[in-house]
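Starting off, we have a lone chain in the form predicted on its own, written out as structure tokens.
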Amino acid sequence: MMKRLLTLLAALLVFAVPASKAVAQSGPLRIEITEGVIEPLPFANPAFVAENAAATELARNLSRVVSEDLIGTGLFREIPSSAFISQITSFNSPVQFSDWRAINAQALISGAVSVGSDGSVFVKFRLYDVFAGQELGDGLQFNGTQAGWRRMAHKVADAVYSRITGEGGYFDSRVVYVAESGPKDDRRKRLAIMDYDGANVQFLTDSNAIVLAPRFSPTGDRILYTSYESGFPRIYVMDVASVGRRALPTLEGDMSFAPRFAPDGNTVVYSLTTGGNTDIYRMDINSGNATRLTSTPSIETAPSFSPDGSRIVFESDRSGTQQLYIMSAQGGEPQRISFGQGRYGTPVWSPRGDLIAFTKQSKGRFHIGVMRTDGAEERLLTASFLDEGPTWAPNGRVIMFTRESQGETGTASLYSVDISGRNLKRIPTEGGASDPAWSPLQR
């Protein structure tokens, strides 16, 4: 019977490019996913049990955020509490599975919260396969603080998502982006960081200088970005915890931009304009030693490492139009991978290593798309007046990007979409927002 639950969710997880296969697992069970449906899996998530009075409000808030995370994927549908026949009033009470089957709940989440005398928070939960009448995996528990209750909710949701789908979670992650304010002809931009769902916003820079292209390190503790505070674009590296920063070395008059970390966290690849020519360089950020990787009269920019650090994808107009190329991380002759009609840019390698996301401009429209690393099986996921700048969720199944509305007062907003092109939605932010970069899962 456990197979019934996993099979239903597996059918929903056809995110991969057609003819590819994804895998969901629970113990020895292995399911190959080759086609999908749209009907979300129904789940019940009764309010977490407050095991002492101090936990009453936290229990409600935790269960609410867990449900919001799951519903937001487009893969799950929550059964309203008004339909419940049974209630869970104690974490250790036996589950009346027949009552949950009667309302067609496929999965049941049971949780409890307590607050210690020192203000610490203790959260525990179990996930049940209702039709099998058994627990799906072992129960988990998390310790934290009241200020960090949202992180604990995201951790619960990640565990539920992973156990049912077999995929890694992405809820306990953050996004760094450019927060925008003011009229279009005097737009103010500063770096901000938030939870993946738009909560807990923190500003990292002021609005005295234009900032662009923030990018997380592989461990999520540092951010690369480009600032115009000197009048020329220059790359800075910032420590997220302290907000301390330093500029990467460049010669006076040179312009450096479009940086990204290598998987080792010690190397940066970026574009440098010197003498009127723009090429791709890599730098050891500890020593400052830089190596030139391309040398052509064309514009080479927007480099992104493969997850294993062996290759780099980038955009170039060396063929006469803006296209995507892949080369060795040590440089050398690149291979063109984009051949469709239109212009391609801002490529970024999936954390899984199987796909490359990109921006495409064709026939007056902008698109976010994905393709295989050899350029095969290109698929466009969105279309609008201006969509650009994709970034991958830590599990490689969701893409966040910038969408700008048309007109003189048009503003930029953040959107996300899964890699099937389904579940397009706006990410709530205060004011305009652009150029997102998704962090790895927090530690």
Given for the second form:
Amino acid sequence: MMKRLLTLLAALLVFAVPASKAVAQSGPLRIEITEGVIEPLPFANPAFVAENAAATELARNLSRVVSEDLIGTGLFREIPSSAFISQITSFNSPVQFSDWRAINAQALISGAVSVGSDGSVFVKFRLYDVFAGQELGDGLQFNGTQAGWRRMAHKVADAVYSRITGEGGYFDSRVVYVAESGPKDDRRKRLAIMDYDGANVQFLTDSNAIVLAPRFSPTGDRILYTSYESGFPRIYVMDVASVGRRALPTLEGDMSFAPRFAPDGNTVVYSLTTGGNTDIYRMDINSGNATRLTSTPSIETAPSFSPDGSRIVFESDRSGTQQLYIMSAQGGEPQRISFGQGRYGTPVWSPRGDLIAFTKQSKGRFHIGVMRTDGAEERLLTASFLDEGPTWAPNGRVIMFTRESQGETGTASLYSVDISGRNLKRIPTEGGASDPAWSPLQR
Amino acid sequence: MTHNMNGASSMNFTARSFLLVSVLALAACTNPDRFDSANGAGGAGGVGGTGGIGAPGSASDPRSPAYFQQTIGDRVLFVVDQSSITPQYQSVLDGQAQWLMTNTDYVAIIEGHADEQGTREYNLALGARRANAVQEYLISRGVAPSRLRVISYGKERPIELCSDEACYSQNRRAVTIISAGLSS
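Now that you have shown the form predicted on its own, what about the form predicted together with its partner chain?
Complete assembly follows, chain above in first position.
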């Protein structure tokens, strides 16, 4: 029973919206995911067992975050503990599957937490397929520090998600973004980093200079971003742990922005504006040697590498409006891939290589969408006054982006949506937030 | 800010008709010594010398940055997605060029801006195009390239806040900010 459901779930995750729906979406737009909602999979997650007194509160918090992660995907529904017939009081006692079947829990998570004498935390868990009456995968154990308890919860949830959907997890990841405050004509911007769910916010810069569009390195240890701290927009690279930063070399009078790492972590692709003309360049970050990749009088910007590093998708207005193009990582003649009505910008290659996410402007509205790398099967996932700047979850199944409200009091917030257009939701941040970039899964 | 902007934009129309007159007036009373007293005087909004028309440093003093900003007009507005300078603003820029060539102690940074209808990266590039169009125009009118620098803010610094064309049209701008030159 569960297997069937799981297969179904996985299938829906992979491709939920038939082509006909994508056509319907380009009509009068109202895509806020009310159609085709799949029935979320019901699971039971009894509070983790605290194996010693020091672990009592941690156990409660850990199970709560595991549940929040799963529910937050829109693919799972938690059965309230008030419905439980049996309780789990010991990690190793046998599970009464009939009691869980009776309340229609299809998945059951059982966990335990203990705190060692040195203060380190041990978390173990098992996942059960209730209707099959057996474990799904082996039990797992993590250990870490008390300060890092949220990461352990995310790791448990990633394992559960991954086993049930067949997809990689994404909960144990971080997001770097621009924290915003102040009025619209004097917006203060600071780089900030947080867990994917908005917890553990840390600021990486002060608000003295405008900062834009941070991007993680492939290992998540460095961040590229654009800052006006010199008075002019320039690209900086920051070490996340030390917050130390340096500017990439540019010539006086040039502006550089829209940087992104290549998968090798040593090459940066970016836009450079000289004499009013913006083209795409690549630079070896260690030597500072730059190579020009495009050479046209039009605007070429927002480059993003394919995961294998062989190609670059970018936007150009050489045709008269912004459209998406793909070229070799060494430059050369690009191939246009977007042909729909409207303007396309900020393309980002999925970490799985299969899709390209983009911002689309059409009839005065903004959309986040995805298409195949040949431009086929375009699907718009969102619609609003201003949505822009998609970034991929490490598993390539969820997209985070900036949504800005209109008018004098307009503010920016972070939202996420899955690639079928379901589960649109706001990521909680204190104050305004824009330009998110999702890290790879943490190690 | 808002008030200032409305003032400046309506002034551009009136400024047009008076522009030739004021440029001629400037040329007529140019006295090489007269501008020496402005040497090293403060930057934008700064302090003018003595002996000008009206209160020194005020908008009626033709040597003052305030005059540049308010009487000549410090900005050019653009059509959606465009960076070409319309005839209306060519005369504003002619006035800017004339002023800069007369007041050689000043340098200028040209800021390019876009309205909020567009992605961040594209708007940065578009703002750069606009600032560059102004820079090239001023150079074509004789201003030394070494006195001009451009910067784009994209959509990061709107001056009008509503989400309508009334505001967008004011935000699609290139503003020439003058300051005391490095040479002084």
